[in-house]
Each structure stands twice: as C-alpha cells, then as structure tokens.
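Below you'll find only one chain, the form predicted alone, shown as structure tokens.
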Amino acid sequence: MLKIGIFDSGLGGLTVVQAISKVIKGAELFYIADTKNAPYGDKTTKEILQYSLDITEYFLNNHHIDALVIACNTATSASISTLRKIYPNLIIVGTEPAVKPAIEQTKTEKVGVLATPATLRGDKYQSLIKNLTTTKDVELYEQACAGLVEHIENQTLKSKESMELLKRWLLPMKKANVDTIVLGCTHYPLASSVIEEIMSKDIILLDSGRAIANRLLALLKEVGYKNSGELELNLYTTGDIDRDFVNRLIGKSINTIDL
C-alpha cells in the first residue's frame, strides 16, 4: 500500500488531511501533530528545519514513506528546498499560500493574506508575491497573526481576546473593501466561520488543501499510482493535543499516539 506522511505543527494540517482524503484512495497516511513544538510561526528558520529533518527522518526510518506532504506553510518556507535536496528520490509537495488563485478571482482587486509572521517573512513568499503582483494590479493587505494558531489549538476563537485580535486584524481589510481573503496557514480554515462573522459580507476564502490533495495525486500518478482501494489514517502526537476535537474533525474516532 502506499504510504504518504504528513506533519504540522499541531491540528492545522488536519484539514490537509481532510483535502486528501477525498482525493487520494488506496493509501496509508502517517499524520504526525508536532504540538510539542508548536506553533512554528514563532521559531527561527533552523529551529523549523531541524523538527521537519527529524520528522522526515521518523517517517523514513519507521513507515518507509513513498511521499511526503509539508502540510504547514511555515515549514514548507523554511525546509522543502533542503529536504529535496537530501532525498531526491522522495516525493515532497509543500504547502503555499493560495494568492494566485486569489489574484485571479478578486473583484475589488484587494486581497487579504492572513498568515504566520514566519511565513511572510519568507523567502519563498516573498519570492511568489514578487512574481503575481507583476501580472495584475492588486492591493495586498497581509497581516502577521501571531497567537492565532495559539487560539486555534485551545478552542478559544470565541473568547474576548481572540474576537479582539481578529477584529483587529480583520477591520481594516473590511473598510478596505477587500472581497478575498488567502488562509496563509492550514490552521486558519479552522477559523473561517469567525472570520465570515467579522467580516459580514460575502468573502472568499481561500485555503491550500485542494490544491496540494491534486498535486499529490498528479505526481503518484506519473510514477504508476492506481488510485483506488481504501484509505488508512494513523495520527501520531509529539505532546499534548485534544483527541475528542480530532475526532470531530475528522469525522470518526482516530487513535491517536503518542511519539
């Protein structure tokens, strides 16, 4: 059976798992929530580096994986060019913020990007900014949210202080008249009904899921995949994590390890 890894920071790149699941049959997947180290939008590129070899590592060593997702934008900036590098023969699909398809569907032509400050700081969406804003006219409104992933883990997006933070960030873009906004991280589609509330119109919300279940699928069928058979989920935690949110999230119950 095929064999595909995944890992986050936390329970973020579950909702790539969900994207996954409805495209990709006949595989094993190796979740791993790195909630030990979370979140990764607050740590130094090398510190990101290092838990995404280790992981990688985990999932060679332990469940001889066929590819590898980097189901978080933060970890994908910091190690997917280093970790092409090193296994060559692996097939590795990261994870980018969904601003192309943004820019192409916005009206206003004001777009918002809320993301990590990791992930804006970027070289690699740095890189992908510089090269879509030259094909059309947009105004980027992108915002740092620290602590978001924070509120995401701990449930609290309802709590004062979270609705403070997104109303802060959010505000703004709404006077602004900014009708799309990109989720510049796997965590934020776990937040979008707060952010419809906030916003209280009619936004486009744009994630990475679809698109990177449809590149998977696009590159283990150029090596010979048959997608058919059953689907297999294994969740592995590197800390604490909120087993019966996962399992609402996904839809079932899950076991979950402990690593």
Contents of the next structure:
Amino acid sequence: MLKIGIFDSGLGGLTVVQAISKVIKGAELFYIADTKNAPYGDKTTKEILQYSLDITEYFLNNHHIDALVIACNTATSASISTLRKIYPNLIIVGTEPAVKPAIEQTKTEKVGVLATPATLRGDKYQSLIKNLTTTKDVELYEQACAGLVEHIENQTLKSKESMELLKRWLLPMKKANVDTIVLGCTHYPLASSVIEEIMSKDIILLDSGRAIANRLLALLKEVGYKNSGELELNLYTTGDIDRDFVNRLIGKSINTIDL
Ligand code: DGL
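Could I have the structure of this protein in the form predicted together with ligand DGL, to go alongside the form predicted alone above?
Complete assembly follows, chain above in first position.
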C-alpha cells in the first residue's frame, strides 16, 4: 500500500487531509501534528527547518513513506528546497499561498493575504510575489496574523481578544473593498466562518487544499499509482491536541498516538 507522510504544526494540516481524502483513494496516511513546537509561524527559519527534517526522517525510518506532504505554508517555506536536495527520490508536495488564483478571480482588484509572520517574510513568498506574471493591476493587502493559530488550536476564536485581532486585520481590507482573501496558512480555513462574519458572506476565501491534493495525485500517477482502494489515516502528535476537534474534522473517531 502506498504510504504518505503529512505534517503540520497542529490541526491545520487536517484541512489538507480533508482535501486529500476527496482525491486520493488507496493509501496509508501518516499525519504528524507537531503541537509540541507549535506555532511554527513565530519560530526562526532554522528552527522550522529542523522540525521538518526530524519529522521527515521519522517518517522515512519508521513508516517508509513514498511521498511527503508538507501541509503547512510556514514549514514549506523554511524546508522544501533543503528536503528536496536531501531526498531527491522522495515525492514532496508543499503548500503555498493561493495568490495566483486569487489574482485571477478578483473583481475589485484588491486581494487580502493572511499568513504567519514566518511565511510572509520568507524568501519563498517573496519570490512568489516577485515572479507573478499577471496583466492585472491588483493590490495585495498582506497581513501577518501572529496569534491566530493559537486561537484556532485552543478554540478561542470567538473570544474578545481573538475577535479584536481579527477585526484589526480585516476591517481595513473590508474598507478597501477587498473581495478575495488568500488563506495562506492551513489553519485558517478553520476560521472561515469568523472571517466571513467580519468581512461578509460574499468574501471569497481561497485555501490551497485542493491544489495540493491534485498535485499529489498527478505526481503519484507519474510513478504508476492506480488510485484505487481504501484510505487509512494514522494520527500522531508530539504534544497536546484536542481529540474531539480532530474527530469532528475527520468525521470519525481517530486513534491519536503520542510520539
Ligand atoms: N498551519 C501552518 C501554516 O500553514 C503553521 C501555522 C503555525 O504553526 O504557525 O503555515
């Protein structure tokens, strides 16, 4: 059975697992929620790279994975080029903010980008923006959302503190007539309803889940993967995790193993 390792700092990457389960049929998924080191977004590039290297080594040594999905924008930014150099034969799919599709579809030509501080300052995002080929004159409203991942993990999104933060970030976008927001962190789809509440129901929120799943399938097909059978999910965590939340996201009761 094909084995796929997936990781994130916590619950966020499960939004990618949801997208993968719609596209990939037969495989054994091994998911690590690295909650001991969460949030990644306010760590240094060196630290995030080390977490990513350790997790990949764990997957290869213990589960002999055929493919790796970095279900985290922040970890992708810090580690994907190094991982590709160290493991040239491993299929590696990363996550990157869906800025291009957002630019293609905005009508007001104003796009918001929400991401972690590490993602926005990282070379990968900077070169993504620099190399965008577009004839549209779109204005980007970038916002580093320090603290949002913790509110999502702790389920305190609706708290006064969290709502104040979100309003501080989003109301200027609303005022500027932003019609599309890039969710540049895999945790942020879990905040969609609160973002809609502040912006309006008509706001278009773009995450990268489906693009990751399709890219993974395309790469697997290149090496002869047939895409049939059952999908199995094994969940590991390096620290605390809200198991009920995990079960709700996955839609069934999952046995979470402490690493
Ligand atoms: N879910 C992650 C991302 O896509 C990491 C968030 C964090 O731990 O700060 O960037």
